[in-house]
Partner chain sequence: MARRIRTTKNLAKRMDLQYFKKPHPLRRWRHWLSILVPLVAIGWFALQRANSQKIYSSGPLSAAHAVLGKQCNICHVTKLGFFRAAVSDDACAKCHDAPAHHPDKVTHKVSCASCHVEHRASPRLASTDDSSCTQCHANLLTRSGSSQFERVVKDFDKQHPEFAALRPGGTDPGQIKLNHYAHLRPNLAGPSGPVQMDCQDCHRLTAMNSSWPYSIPDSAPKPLPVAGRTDADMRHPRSRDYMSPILYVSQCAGCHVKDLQFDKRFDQAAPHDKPEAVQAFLVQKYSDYFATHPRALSEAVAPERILPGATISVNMNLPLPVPRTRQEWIDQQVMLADRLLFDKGCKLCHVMIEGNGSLPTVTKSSIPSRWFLHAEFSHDSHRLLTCTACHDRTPESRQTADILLPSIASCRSCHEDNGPQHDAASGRCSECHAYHDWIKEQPSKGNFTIPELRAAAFR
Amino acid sequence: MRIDQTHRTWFIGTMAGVLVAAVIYVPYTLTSPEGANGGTAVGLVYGSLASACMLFAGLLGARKKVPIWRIGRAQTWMRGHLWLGFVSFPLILFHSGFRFGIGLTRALMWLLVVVFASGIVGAILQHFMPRLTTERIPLETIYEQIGRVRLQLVAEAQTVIDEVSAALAGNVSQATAQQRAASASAGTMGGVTVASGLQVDEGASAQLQEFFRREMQPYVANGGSRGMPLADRSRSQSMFQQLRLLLPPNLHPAIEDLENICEEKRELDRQVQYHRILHGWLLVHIPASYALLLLGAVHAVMALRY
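Chain structure, single chain, in the form predicted alone:
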């Protein structure tokens, strides 16, 4: 994993800080009569430093909510959020003497674990997911525009269907009286159904329209299309191959256009899925972080007061 110079500086500084805190912790816990305790002077220093780190990490959300605040670069805040949030975890463990305690203290420790773990998961996802998205979805669409793009694809597919239907209808309308008579007299010969070219064109047009109405339009227009036949590439290929058998060869390029529209829709669905994976961890991380800050303040006031 490639790390740029700024990240390397933050990493070295974070590890150095944790190392210093650990070096101080060893003689502190050995010389304290009751071991490491959050109520001792050293324990309060650990707790204060950890609280300061968590407060800085929490201020990133406030800066995003108020973009007119131009205090420092956004990238610097993000890196500070990542590394100072990381260092707060061992500092809290040193503060508590690696004990989870009871009541509010125990709840705070578990909240810290949830915030820390979800933050690590988020950092990993944000490092790898954009690259994965670029590799698997070369023509990535702006996420907020995906709904509008789906509607455009539906309109494009409707245009193709209308053009094919018009071409098939043109074959019927241009038929001579003799061809119409032959079409009307088509029946069975030797137990085998005989259909004229006109009947085939009329039937193909009706089936194509029905395919668009029942299968393609709901699939392309719908955001949640999991389970639909066209969402599966192999089933989709089979369905479009059946359509090719219905139409004359000169109209096969239109079927390819429809198939490409479905493929583009599958890419949009994949992008939505990746976006949810990339941002889903925030549904856990953000509420847990705010709860940690709020309850941490209550814990600090109660500890100092009593």
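Here, rigid core means the biggest group of C-alpha atoms that superpose within 1.5 Å across both forms. What you see is a predicted model; the values in this text were computed from it and never measured. Positions refer to the first chain, counted from 1. Compared with the form predicted in complex with the partner chain:
In this overlay on the rigid core, residue 248 has a C-alpha that sits 2 Å or more away from its partner position between the two forms.
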The other form holds:
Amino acid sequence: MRIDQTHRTWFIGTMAGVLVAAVIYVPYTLTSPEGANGGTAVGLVYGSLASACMLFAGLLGARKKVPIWRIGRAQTWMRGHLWLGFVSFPLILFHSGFRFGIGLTRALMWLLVVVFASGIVGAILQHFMPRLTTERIPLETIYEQIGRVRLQLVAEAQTVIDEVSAALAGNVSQATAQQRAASASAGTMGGVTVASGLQVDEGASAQLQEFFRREMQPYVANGGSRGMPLADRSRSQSMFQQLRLLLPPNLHPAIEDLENICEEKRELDRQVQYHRILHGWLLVHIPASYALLLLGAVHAVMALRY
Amino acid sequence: MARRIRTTKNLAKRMDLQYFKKPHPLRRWRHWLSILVPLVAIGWFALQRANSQKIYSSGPLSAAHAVLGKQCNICHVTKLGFFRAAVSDDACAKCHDAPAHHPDKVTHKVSCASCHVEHRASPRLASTDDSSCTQCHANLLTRSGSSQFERVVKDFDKQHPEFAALRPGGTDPGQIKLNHYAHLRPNLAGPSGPVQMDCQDCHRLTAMNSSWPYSIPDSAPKPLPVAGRTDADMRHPRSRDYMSPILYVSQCAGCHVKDLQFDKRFDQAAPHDKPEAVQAFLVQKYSDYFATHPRALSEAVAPERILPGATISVNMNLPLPVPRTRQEWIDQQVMLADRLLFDKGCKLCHVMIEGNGSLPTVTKSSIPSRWFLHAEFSHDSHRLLTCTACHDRTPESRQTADILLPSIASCRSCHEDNGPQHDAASGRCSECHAYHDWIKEQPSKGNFTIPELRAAAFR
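Alternative state: the form predicted in complex with the partner chain, after the form predicted alone:
Okay, now the whole complex, with that chain kicking things off.
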């Protein structure tokens, strides 16, 4: 969620709340024996408010599980989660008198730090990453479909290769003078051996098949194929440039298609990478939040007891 | 050859419309972690709880209570059925009989825990925060509406009154004519020649056992016999906090015994006692002399025994009549000795009041044993300082009425609120003031066995 002008009311409300809490805290801590203490009346108020904020923030998960519930707009819930979750941190610090304590209270404080820090990181990522993704990944697809799309790209590439191979088999004599001249001066480039002389079309088909089998198919079919030559755009361009030298100009659009498929695969890889960054923090934030709410409830009950 | 064309329709056709029903690694991880992490947290909690109740502790106990760390229920006594277990004053009273603070004057009772805040790893729980005191003393309210104490005391730095004795109108109640200036001059006549006196010649901590330099040999107070003294006595703060009282025999007699000499015919000086005892001593002394000196009646009176112009003790007509009988001689000798002692020797230090009888009355010395009646002070803690660093007016003091107590400004030159944060000594209330009137403390009876205290219990 982008934190824009629409958050203004929440921002002002949150900051005002923190300010009021801080203004109350200063005389409270100065006049309390040994400083602020969670067990005092004021300390309990801070603790209760913070618990209520955390509980509301935690309910976002439940709200998402049942999206058809007509309890406020999803955006309102998200903003509440963001800002009330934020305000719970200073309230807890005021509640504890900026002490971490020992045992359960220390565990709770560290959990709170983890939840708060991961939440802040998440909010920053959610603010910047979507725009970055749109800019850098024009061919963005549904994340969960990336594996399926990769396989479709492989199939698409296979079709192109087959068409090119068929074209080469039936049109040897169609080699142009320019192609002949170019292939005559070719050598070995980028791991692809360029045939020479008039035998270009027969060898080109085999080399194209070999290129697809050894380089392109493994790259496009598998995710996370970093380190492969085609994962690097400049190396990829170089390799496809050599393929163009093998083939007659009328087949160059097919090479462009293959290059285009590789480019799309690179974007899919980048999308996976961005998606992991954009959503990976939730692997920390959500489990830690549940643990915090659970142990927080124990703390609240036992603090009232003792 | 057909070029690759990307249309929305083409792209849409690539999608599996049921994709959201299939588990995805990130979602799967999130799901399982959301179960696993809380379970681990609860498991950790259960494990800790199985060992002790310490898991609920909000912080380390104070040094004195650390031994109770395994047994929360010693202080956290369960009340209200089985749930509530907050610390009550009764739990504290099991071990501490702490007398209440002005119970007949305060408007509301405060609990022990409101001042002695536990679970802060305090090295000394009695060193309470100033706010414990200022919650009442910042605006002191009493049941009667009036108070002998300052109504507004908020801190030591700015809102603390001057010490009572040093406020306008305060005087030293002492009735001994002591001139500190004279005593600290060089080449003072000592028992064995000229001396330069030092503060510690007369003022020493009670715990000090060394002999006094100006006492009468074999007459200074003896230290307690070894069997009657324990190490605890030596360590007890009070014995190292305050000065020994000023006594004639230990601090004055060495030099001033000569002022109690009443007759050259006797080596022994008059006793440092009440006039009646001195009188009895003199009668006995002259009776004995007369018995052993048959020619005493004809002995002339030494001129130095006749004090010119003295009128306090006796109405003396000069020249003195010649005694004819033993009794007349004894009466005359005693009268002369009385006059020498009461009008000169005793008056050197004491205020003598002519009474209705034949003997004067000695005004009680009234030297304050403690100046701060509502505060504690430890001279031992300040031993790194010279005496005059604080008692700076002493070397020039000539009058008994001079109060040589250091002012609060002197204390403030080292002590500050939150002192350690400012490289200064602490200025917190509890440095000097005790909340509880420990004189009224009753001995408390032990309540626990060692296993009850130390065994970890699951409750």
